[in-house]
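The data below hold one chain only, encoded as structure tokens and taken in the form predicted on its own.
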Amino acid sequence: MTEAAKTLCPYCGVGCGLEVLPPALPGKAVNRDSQGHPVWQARGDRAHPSSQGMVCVKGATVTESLDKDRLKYPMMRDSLDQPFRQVTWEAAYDRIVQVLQTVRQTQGPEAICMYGSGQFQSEDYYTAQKLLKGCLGTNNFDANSRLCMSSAVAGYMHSLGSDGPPCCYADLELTDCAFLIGTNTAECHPIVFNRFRKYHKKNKRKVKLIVVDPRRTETAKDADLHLAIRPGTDITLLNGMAHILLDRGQIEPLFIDECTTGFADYAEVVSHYPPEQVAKVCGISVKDLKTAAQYWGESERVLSLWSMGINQSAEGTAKVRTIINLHLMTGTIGRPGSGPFSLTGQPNAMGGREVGGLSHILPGYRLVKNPQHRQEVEQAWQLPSGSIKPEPGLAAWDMMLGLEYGQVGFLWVAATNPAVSMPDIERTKAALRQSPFTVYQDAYFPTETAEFAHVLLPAAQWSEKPGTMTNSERVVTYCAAFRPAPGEAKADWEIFAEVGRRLGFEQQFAFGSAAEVYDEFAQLTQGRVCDMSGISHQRLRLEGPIQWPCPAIETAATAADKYDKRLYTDLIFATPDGRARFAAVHAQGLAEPPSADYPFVLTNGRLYGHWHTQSRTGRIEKIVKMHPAPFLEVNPRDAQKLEIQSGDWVEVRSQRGQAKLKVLVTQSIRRGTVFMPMHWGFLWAEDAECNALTHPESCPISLQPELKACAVQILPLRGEQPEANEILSETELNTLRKPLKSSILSGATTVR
């Protein structure tokens, strides 16, 4: 290949497109990194309606890290203690069908779980889902994305009667007031924060920005208003300002009337909080609480957007549906400008939504629990009536809890690495631990998980198979595949289809290419909200990235802009009469508050280099001298208290575990809070697991953890000081790594 291919950034849900260019052009010397690996050149992609050609330091590396420390071959064990050793796909497949089919007949399907991933493309993730919840009866089957967006899914889905956000990028360069709420966009949706950061100094005097964080992070530095909150005070404040906004008479009346239900027992509810009641609660002015209200019911279009600092909250759904009727209190959604955003983490978090990545749904935003849902879905997979089950399957902790009980008897895991992610760590590798058999399919090895696999399968990555991926905005971008996978490697839907054939389902397997995939599932999206039935590869390939809704024959309204589509401009919501329902909820606090033994909210968050549990970031030389080591900011005021300065070392501590960590000691926090990054697992830092000290308390809604806040004791390490974490070199991250990775070969690690 000589010509730049056209794909799109796997990190997060921004949906960056990406233009590639091969290691060697035409009169070039071949580029290649220290390790002497060639190395393709990413760079923005213009032509792509949501990035226009910005990328960041993550989308402009990624390429480096392609052929390091890659999983070739498949591997197996007997038992954890035993070494890896290199075995065909053959064998593997036998030993995984074989183990399928016992657990199936001696424990039955309930007993079976597969753990995925928003990193997956949607053909991988539809497959899945055939695999598991049609095909052997199980809706065992959860993503990472419950640790991530389901909060977000539930809120539309009760609000607005289904998930999908309603607003499209555009409208950040067409709003009055931007409400950013539990989100650190600046860093980590970069290029969503751009476009409005570039439209917001044009517009300074006319366009306002307010920011709620209880860090005053890179996003609030360019606020207006910075509404450092008390950690847990979301739904207080938003009902503090929905009671402004009702004194002032600030509110559609005729759009209430006519579009929603349940106003009145919200009013009620908003009674209850007045300004003055509300600042005291979450910890800011009068002042800035009533400024807040002044500046959205001021506003003609006013647009929210939130992230993991709202989702990931015991209250997750109240929040997101609190937020939600603010608009629809004001009348502002679904015209330009306006509406409820969420921004998903992921890369293809909203196509694994779409295709019923969670164990709660089914492909085209159908629900398990609805029989006429099932019957869809089992007729277009051609199986008897009654293969999928009517109940939920095991959400994310619930797996580990069944691995806890005993009645978890096959696990897989695909492209995520919960070893580091899920909350209360040590709890979860000792569930892993018990695991009787589990199938760990990944790109990268070592990572933590593996240390818990009887089976390591190697996985193609997104350079290396064709597919799609749907970002925040309902754009589906085709990542085309340009490079073979190393060694063995296979695209995940490609293993998962396999398998299938193997159990005997050969007709329900019987693709021949990711592009048939993807057409069997966007047939089963026809007439649905997210409707992408005239979308396949071939006119992605040819057109470019397309926006749903794109039904195969078009109406006016879904013909008429093929980018800037928003959800429900005819104000009609997908509810059974058609109006959106206010939330009536009073907040809860959070689901552990500090104490006089835990006197800190520990909060957590992105860096913006790094990705998640760093299995490709981490082996990227210029993101680790970005952020070599995890730390802990503090405010001065605790940090005087505390007798501690920047550069000493804590430990802190919570009920569950503990972290040793720098000392970063800054007034961009209130005081009683504390922040660490989440990037850090057991291969990369010693004793700085952020997950070690997080609870697993969650939403009783959308299951989704509260990995956001916990309460924690500090504790100053006096006297001898562990080694600090200095900025290695490529060769040195290396030798650090081989005897972690020889160790796992080995079998002789251990579960920290």
Ligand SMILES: Nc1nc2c(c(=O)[nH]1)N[C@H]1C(S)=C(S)[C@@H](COP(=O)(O)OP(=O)(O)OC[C@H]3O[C@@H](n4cnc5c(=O)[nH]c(N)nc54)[C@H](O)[C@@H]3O)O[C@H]1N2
The other form holds:
Amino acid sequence: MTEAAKTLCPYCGVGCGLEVLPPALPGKAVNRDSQGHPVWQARGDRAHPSSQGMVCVKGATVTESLDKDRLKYPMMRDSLDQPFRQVTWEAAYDRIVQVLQTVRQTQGPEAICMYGSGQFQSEDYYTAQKLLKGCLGTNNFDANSRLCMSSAVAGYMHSLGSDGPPCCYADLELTDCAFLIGTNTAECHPIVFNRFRKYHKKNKRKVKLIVVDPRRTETAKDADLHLAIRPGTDITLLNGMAHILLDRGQIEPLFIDECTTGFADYAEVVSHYPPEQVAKVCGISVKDLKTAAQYWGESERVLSLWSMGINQSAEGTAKVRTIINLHLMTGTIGRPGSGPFSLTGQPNAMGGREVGGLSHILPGYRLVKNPQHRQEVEQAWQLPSGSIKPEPGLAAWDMMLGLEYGQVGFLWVAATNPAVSMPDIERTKAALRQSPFTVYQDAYFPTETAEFAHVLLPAAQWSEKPGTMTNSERVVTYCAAFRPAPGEAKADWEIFAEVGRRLGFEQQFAFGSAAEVYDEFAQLTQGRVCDMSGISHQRLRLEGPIQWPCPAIETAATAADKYDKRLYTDLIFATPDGRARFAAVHAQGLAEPPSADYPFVLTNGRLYGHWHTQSRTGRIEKIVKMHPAPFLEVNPRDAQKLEIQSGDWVEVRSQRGQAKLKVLVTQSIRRGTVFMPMHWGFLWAEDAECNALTHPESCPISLQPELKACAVQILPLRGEQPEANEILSETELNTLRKPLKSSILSGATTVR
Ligand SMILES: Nc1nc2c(c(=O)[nH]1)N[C@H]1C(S)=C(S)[C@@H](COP(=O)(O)OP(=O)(O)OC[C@H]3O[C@@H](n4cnc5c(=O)[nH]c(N)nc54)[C@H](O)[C@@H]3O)O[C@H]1N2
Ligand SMILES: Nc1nc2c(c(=O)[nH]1)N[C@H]1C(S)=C(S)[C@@H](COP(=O)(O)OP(=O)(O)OC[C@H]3O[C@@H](n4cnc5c(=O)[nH]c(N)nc54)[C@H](O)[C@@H]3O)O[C@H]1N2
Ligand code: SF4
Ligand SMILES: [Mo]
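Now that the form predicted on its own has been shown, please provide the structure of the form predicted in complex with the ligand.
Now the complete complex, all chains and molecules, led by this one.
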């Protein structure tokens, strides 16, 4: 092939279109990676509606990771202390099917669990739902999305009646006020941020950017107003802003009357949040608080964006609903440039929601608890009534508890690396060690989770299997297969389907291709909020990316004409009475507040170049150079008290574990809070695991753990420097947090 293949970037939920060129172009030397493998070359796809040709450093370098350290063959062992031995697929399937059947008979289907990922393509995700929830009769399918966007899902469902972010990226260039809370968009959703940043620069007088984050992130540096609130005080802030807006009468009474319920209770709650008290709790000035309310109140169009600083919280659903409250009160929803817009993290976290990829949902934004929904899905799957259990299955952390209690007999993990990304990692590892039988299906080897597996299955990854993904603005893109999978690696959906057939469900898994899987799934969305029954692989290949809703028989062009790019433009919401619901909620604060023994709040998150647990980006030289090692950000005044300087080593301890890190003293973090990146698991640095410190306390509604905050103490390590960990030079240390603006805006952002 000498033509460019069109696909989607497999990293973040922005969902940028990529064009990928073969390693050998006519008249040019073959492009190779550092290990000599021929490497495809990625560039932005100008025709993609979401990204318009832009990509960040991750998208631009992704191809360099594709041939390094791949898992190529199935491997097995009887116990975790043995080495793996290569086996045939036949042997691996036999073992899996045999253990599945034994566990089903002896412990029941509820002892079977699958933990999947927003990095599945929709076809993989959907096939797994059918296998677990339909054929095996257990709702124990959950995904890393539980750690990621389940609070946003729950917030939308409770406030608006259905999941589904109502906005689109065009709103970034139509708003008067962007309210970014708990999101470091510049580093984590760079192309979304670029689109807004260009518009903001051009309209500096008219358009405001408010950023709410305890850190002065790259995102905050561009803000007209940065509120560096104390971690966990978001609800106080939002209720405080509502208080001021109400006082000033900057509300939309007609919209409140006609389109919502619950305003009186909300107004009562909000009356308890006077500015002085709110400012004190949040650790900001009354003036800044009032300015925030003023910017919101004076803007006709307000767009709020959020991600993990909101969702990863023991009151995550309430936080999301409190953001939506402000939109409802000011009528800034269902209109261009306005609305509550959660940014999805993973490339196909949205697709995961559509196919029902969490333990309480079913395909087409349906609910496990709803008898009619179960029946509709059972019929489509040609399964007897009652096949789908009426109760939600185990959520991510509950699977770990299930292992602890000996209730799980079969654990299947795919496209996620829980031995790094779960909270309270020592407890997680102990739970994984207790698993009687774990299948781990990944593209790379080694990874941290492979250490806890009995069977390793080699997965074909992005570029090696055709499929679809949906980005944050509901645009579905076809991801072409343009290179062969290494060794015997197979697409995830093919593995699930083969196991299904071997369990006796030949009819249910008679799929001949990913396109057939997609067609069956798309049918199941007919008439739902996420109607994509008009989308098929063929159409996506012919017409390019398509935004849903897109019912059957619509072409992309007529769909765009007829269906607005936004949801709820008729101001009728997906609740039974068509009205959106206010949430009257008080702030509860952090699940583990700082104490005399553990006086600091540790927050954590992402760096521009790295992706999660580094299985790809840790193998890309440019990115490793950009972010060579983990570190701890400490405010200068805290550093003075602790008598530490940049470059010193400290031990950070929580009630659950510790990590040894080099200190970076910086004004970018507020006093009393420290920050470390999440990207270093035990394969990439010794004793620097972020989740050694975090706790699993979760939101009671969304079951999303509060990964963003835990209480820690900091002990300077004087004289003794940890041997095993990499010692950084001063210059290396300076590169840890070098300003990213230039690289985000020009160098790495390649517009073809
Ligand atoms: N470069 C890069 N980009 C990514 C990813 C990646 O690994 N690397 N991962 C993708 C995924 S899956 C996700 S989910 C997204 C995550 O995207 P983001 O949510 O933007 O990323 P984080 O860095 O985890 O956290 C965001 C911010 O929350 C702030 N925060 C912490 N506590 C609080 C609080 O109490 N209140 C408020 N208001 N803010 C708080 C942190 O200081 C941090 O700056 O990124 C996606 N994009
Ligand atoms: N402390 C802390 N912890 C966190 C977070 C945080 O902010 N702070 N964020 C949480 C969030 S939001 C997220 S999304 C998670 C992310 O955490 P993980 O999901 O554990 O992280 P990844 O490194 O993205 O792991 C994905 C794995 O899937 C593999 N893979 C890629 N493509 C395919 C495929 O097509 N098939 C298969 N089978 N495998 C594939 C990759 O090789 C990789 O090993 O971390 C969570 N944990
Ligand atoms: S912003 Fe970067 S990581 Fe996200 S989809 Fe676009 S190119 Fe990929
Ligand atoms: Mo995520």
